[in-house]
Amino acid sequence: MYNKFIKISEKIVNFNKKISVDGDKSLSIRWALIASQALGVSKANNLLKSEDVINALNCLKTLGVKIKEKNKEIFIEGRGINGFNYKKNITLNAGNSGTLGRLILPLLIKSPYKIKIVGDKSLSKRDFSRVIDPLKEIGVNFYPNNKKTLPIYIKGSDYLRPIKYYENRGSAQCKSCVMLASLNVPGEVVIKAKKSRDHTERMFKSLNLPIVLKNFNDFDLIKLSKPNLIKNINFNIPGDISSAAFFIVLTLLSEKSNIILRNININPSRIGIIKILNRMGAQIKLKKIRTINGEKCSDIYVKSIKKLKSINCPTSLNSSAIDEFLIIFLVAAKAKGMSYFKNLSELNQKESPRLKIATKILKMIGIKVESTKDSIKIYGNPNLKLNKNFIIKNYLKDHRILMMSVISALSLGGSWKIYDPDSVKTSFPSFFKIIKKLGGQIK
């Protein structure tokens, strides 16, 4: 319901708790659609149960692909690469998930027939251009020509080529797209790839796939040739790093609180929100690291701290924090000086124009922010605390803005009504679940 909203009006009291979040979203999704391509029954632990996944699960059934649930595990029986039972007049809906909107392209460049995708008011405003223009390279058709938001007709082809792809945005998305196409293209396809998280190279060195990766400085090399076949994949899915920020940063902005976060994916490409709050004055630990499909993981611990300071963020770990920077904009708002974070108009290309959002927040809360289309200058004050009220709506039904409100109420004090709280079910049910465990009230 459009209307609807919780209330928020005391701190959270000091905790010392040891919990658990959500599996990965990237790595879910990502097993879904490459378990649907493998032959074989695949099974994962832990799947994310968001709507996003949910969705890229639905999308898979109307493709024909076989899904079953059993003690909490997922089964995917996969009939091999290209074995999507094809339809006439299928439409194929990914909600909110940029994600499976364009990692679901893919893997239907061989369809005889056109395949409509559409998502929700949301996903239909993002720019699709993005993946559509490489697969038009490939040889894929979309209908109409030039459209480049949702909805989009997609038809495959008999005649796809490889291409040679330069990724420069540092977008995941566009360079896992462009790895999902190379299971059905003859040939290499070759892609120079600017930084960002490597999750899907990781998933196919672990099932033997045919790829050649070379890592430089600035960028990533990357060769690709199409496999025979891949094999089924069972996956035990680690906690979301990114669900587990908001409470790594409520508890640096708590009074006297403990918490340890249990089997978080710490994939290099994704730890960016780590090394910026130590930067800034934390002091998260990782603990009992183990690796899991390649993926590596570990326990944090982290502690609240008094004295945080300002940074000037180096855009070297933009990408690995990109989903992170709205609740870094909180911890900035609580260190001394002035934080500056550059090189980030990809913040608006997510559900929301987030840069513009969370400059209006912390205008709201009383913090001094000077901000362009692609940066954000943060006055913070150490002393910030709150006792007016505060309305939160109208933000798109972005889940990272509701957390982000969220935690800022819990953290700051004041009286806050926050709309739309069901966005949380995106990408991270049992968020409040979790806030009510460390004793935050919610009404």
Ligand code: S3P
Second form
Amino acid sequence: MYNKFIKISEKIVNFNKKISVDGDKSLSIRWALIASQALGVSKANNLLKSEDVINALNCLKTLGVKIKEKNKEIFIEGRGINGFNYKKNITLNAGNSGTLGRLILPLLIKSPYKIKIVGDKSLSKRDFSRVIDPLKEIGVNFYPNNKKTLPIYIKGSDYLRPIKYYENRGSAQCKSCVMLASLNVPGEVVIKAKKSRDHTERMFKSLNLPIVLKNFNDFDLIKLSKPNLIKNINFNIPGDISSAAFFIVLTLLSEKSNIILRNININPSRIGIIKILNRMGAQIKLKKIRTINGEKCSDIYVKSIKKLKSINCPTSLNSSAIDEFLIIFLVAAKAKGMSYFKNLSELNQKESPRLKIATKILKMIGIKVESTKDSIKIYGNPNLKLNKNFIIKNYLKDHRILMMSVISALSLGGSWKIYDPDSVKTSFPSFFKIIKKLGGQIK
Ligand code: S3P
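Next up, can you give the form predicted in complex with this ligand of this protein, since the form predicted alone came first?
Now the full complex is given, and it begins with the chain already shown.
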């Protein structure tokens, strides 16, 4: 079978640019799913048009939801909680998206018919028992009974019960799954959750849904009751810091370059990368900070930096940088000294086993690395300059492995052949357009 690839054989030269990145993926998927349960028409500006989000919209259309696009705005016509209208024997395809696969299930927990949920090769390898188990406790049925991966069938129930749920992985998907289930569960659902991104909590609050939140140092306590109604939700979606991350690092590692990233979501539960890189010596600044739809946003200013220090990364920052570790590891590879990242077993549960693959890539470019199942020690080399040939196969087509490889090639040199460039469409369709705008040479 023919596999597409790109070639990069020149480092990027100094740039000084202002850019915008595509809309936030977590917010785009959450908005679409919650808007489908609202009563009336909800509107989103700057919704991410990536495959993960398009799959979310397609799943909702299969469930009978009317969705329209006009002048770059997306409109979802909600018919209230459980207002779906669908036939027997439908299949919902979550594609590559763990967030969609795991967050659509709680919207189906009263379904009178079995609904089949499928995903691509990568998603079909990922653990779904983490959301199936709490939903079963609520009273939802899954077939085959003990299956932990997609494809799987879900069938709802009229006899749902509230649960007390302890989320101990720091997974926002698990927490949000149970939160969304509470929309259909009589009585009080209580969640004790290790810290993770809190977009669902913020959306519930901005919609005045019955939620009581208590924040402690290591965990959050969330109490939820069934709302009578969800009102429509209009949302301006800011840029995704997980996409901005690649350009933050490209700028840091390039020579004499500056970048301003406009209107990025800087929700405190998402900015681990900025805290980590600033501790490593970067001077990333947040300017024009404002709050829109309960989410903090700002412009991000970054400049190249010659001297980067290693870091013993505090595990308290893990969940707020979970999607950015690949690109943070690249910075560690150029920092002086040994950087240590631990308690990161969740990284091997992503679109591909990222801790394992990052270890391979770093070793390939000549960096000394020691890794275990859940940790990595990176012995940085500030003088790292590449001049060999490198091939990246990326067999699970992980979008972030692809983007990490492109940034490595553009900032470190060498001659790279990188497969499956279309994987950027999962989360960041404008990635290559921005690279070109900055002067990156890609063949
Ligand atoms: C996400 C949560 C994280 C993250 C994923 C998006 C979300 O996953 O890796 O890309 O939108 O809730 P986990 O909840 O599994 O950590």
